[in-house]
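A single chain comes next, written as structure tokens; it is the form predicted on its own.
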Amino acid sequence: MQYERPQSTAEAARLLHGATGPARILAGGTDLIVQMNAGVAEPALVVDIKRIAGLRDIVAEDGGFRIGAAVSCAEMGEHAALAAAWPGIVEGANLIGSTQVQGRATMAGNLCNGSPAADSVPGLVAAGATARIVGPEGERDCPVAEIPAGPGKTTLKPGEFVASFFLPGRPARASDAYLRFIPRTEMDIAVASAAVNLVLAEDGSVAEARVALGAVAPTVRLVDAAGAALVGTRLEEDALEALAKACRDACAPIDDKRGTIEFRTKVAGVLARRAALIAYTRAGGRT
């Protein structure tokens, strides 16, 4: 196996593009190292991006935040301004694994691992976040929602990797929330999850809403009908039930030992209701 530590994103893309066998990015390594030890992944080339300038930083940009691909989940939780603006994003990142894992794990790795149950991805999708992708043809920005392609798969082209994420600026009355259901109290994989991002009008009604579900379809699913059900409301009971129904209708889960199709579908609606109420309160709304 060849190990490289490039000093720029262009050099990293060149190495990936020129690889003669399977190539993998190393940021946190909490998935990759485990997969390698288990023999699931046997890369011919590992490209370590942690030393590339900017990829370990969280910086203000255009009223929002640029988060480098090698920023750990723990570092996100310690960033006061990010946690205040996007608490739901930070919640998702801080649910990945144990405290020790969060010190290394990254949102980029969580996204590119391709798990439908990834905890950081629903919040990113609900936020309308974009990823900056670097490849042999240069840089491009892509909505995070368009990157997952199915379990273990992404839409990234050969030689491309995620270098950073951009979270847009927020108006004063806006917030988000993320919730998941797991069989244990911690360190488990979501059976179902929901992220809700709200912007409120001056009168306290919902002006904008985005709702994303995890672990109930082959990829994280943005449910437009669920968001539309909340717009113009103050989260009255009929609006919340319309939200929950839209989420249930959007589900296409599997049956496995961790949860049935019926259970996952019902829980997705419940979690979306609860996350919406949390986001609404955080944004300054009163039910």
Given for the second form:
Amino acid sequence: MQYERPQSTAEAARLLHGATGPARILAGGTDLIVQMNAGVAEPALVVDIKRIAGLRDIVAEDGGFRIGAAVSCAEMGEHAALAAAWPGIVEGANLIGSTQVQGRATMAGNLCNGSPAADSVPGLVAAGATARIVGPEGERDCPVAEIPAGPGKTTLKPGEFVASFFLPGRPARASDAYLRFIPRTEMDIAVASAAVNLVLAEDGSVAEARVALGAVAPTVRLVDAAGAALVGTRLEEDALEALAKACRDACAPIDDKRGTIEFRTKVAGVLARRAALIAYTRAGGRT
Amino acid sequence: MKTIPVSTRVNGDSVEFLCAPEETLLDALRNRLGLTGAKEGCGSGDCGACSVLVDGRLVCACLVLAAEAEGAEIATVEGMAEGERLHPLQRHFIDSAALQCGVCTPGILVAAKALLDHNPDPSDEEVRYWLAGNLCRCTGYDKIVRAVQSAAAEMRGA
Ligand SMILES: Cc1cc2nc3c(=O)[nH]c(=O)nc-3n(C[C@H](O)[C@H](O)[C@H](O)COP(=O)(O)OP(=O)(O)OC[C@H]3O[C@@H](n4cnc5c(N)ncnc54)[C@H](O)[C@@H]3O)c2cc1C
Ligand code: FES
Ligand code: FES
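Output the structure of the form predicted together with the partner chain; the preceding block shows the form predicted on its own.
Let's see the whole complex now, leading with the same chain.
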């Protein structure tokens, strides 16, 4: 195995492009090094992106934020302005693993590892976040929702990697929330999860809503009908039930020892309701 | 296989070593530098027995490549005592019988010190959440939480 530590995204792209065997990006290593230690991943080239200028920064851009692909989840939690604007994104990222894992894990690694239960991805999808992707043909921006392609798979082309995420600016009456169900309080994989991102109108009704579900399908799902169920409402009971039903209808989960199909489907609806109420309160709305 | 020269600082001392590209920081600390305080409980990030600080961040050394330590500042349990003088956390762990087999203890000490360095007066709940990635098969955790709290109180001068 060859270990490289490029200083620029262009150099990283060149290294990936020139690789003669399996090549992997190394961010926090909390998935990759686990797989290497277990002999599941045997890359010929590992490209550590943590020393690339700018990739560890969170910066204000166009009223929103650009978050470098090597920013750890702990660093996100410590960024007061980011946590105030996007509390749902930050709480998803901060649910990943232990304190030790938080110090290393990144959202880009969480996304590119391709787990349907990845905790930071529903929040990014609900936010309408875009990823800046660098590859052999230069840079492109792509909605995060279009990157997962199934367990362990992404739509990134050979030689491409995520350099940063962009979270758009938002009006004053807007917020988001993320909830997951796990059988314990810490250190477990989501059995089902939901992220809700709301923008309220002047009169306190919901003007825009985006709802994304995790762990209930081969990829994180943006559920358009669930968002539509909330628009124009103040989260009255019938709106919440319509939201929950749209979420249940969008579920295509697996059946395993951690949760049956029936349980995951039901819980997805419950979590979406609760996350919607939290996001609504955070955005300044009152039910 | 190509070896990689690494120059780093461990517990304040400049250190140089050669490592294999896929070697973990945990293996380099234990096998190349003779620092066997950090333990391998799982090798998968679940147990925290390998906890060390890299540039001030608490991490699992089993999930860091040794080559990543280039130019970094590493702190391990071996750096906690000053000569013969134990760190208050170490003393309170002994006094409160917060360890039995001791395999988890170095990792818990390093993690607890990282907590108290940024939060000198944590609640029990904060201690438990902070240490959720440090597994102990022996103590039942209660004595660990109490030892951390009594060390914290002493360090605050309370
Ligand atoms: C003890 C433990 C508990 C965990 N708990 C959770 C949890 O609660 N929830 C959860 O969702 N996950 C959890 N995880 C999994 C893991 O921590 C997360 O998925 C984390 O976000 C991965 O990020 P990383 O930076 O460490 O990724 P890495 O391990 O560095 O990379 C992961 C994968 O993505 C690729 N990659 C990384 N960065 C990029 C990039 N910029 N562009 C393209 N490809 C890239 C790598 O090549 C690799 O294939 C846990 C892991 C451990 C060890
Ligand atoms: S050995 Fe590193 S977490 Fe268990
Ligand atoms: S004292 Fe034995 S594992 Fe904690």
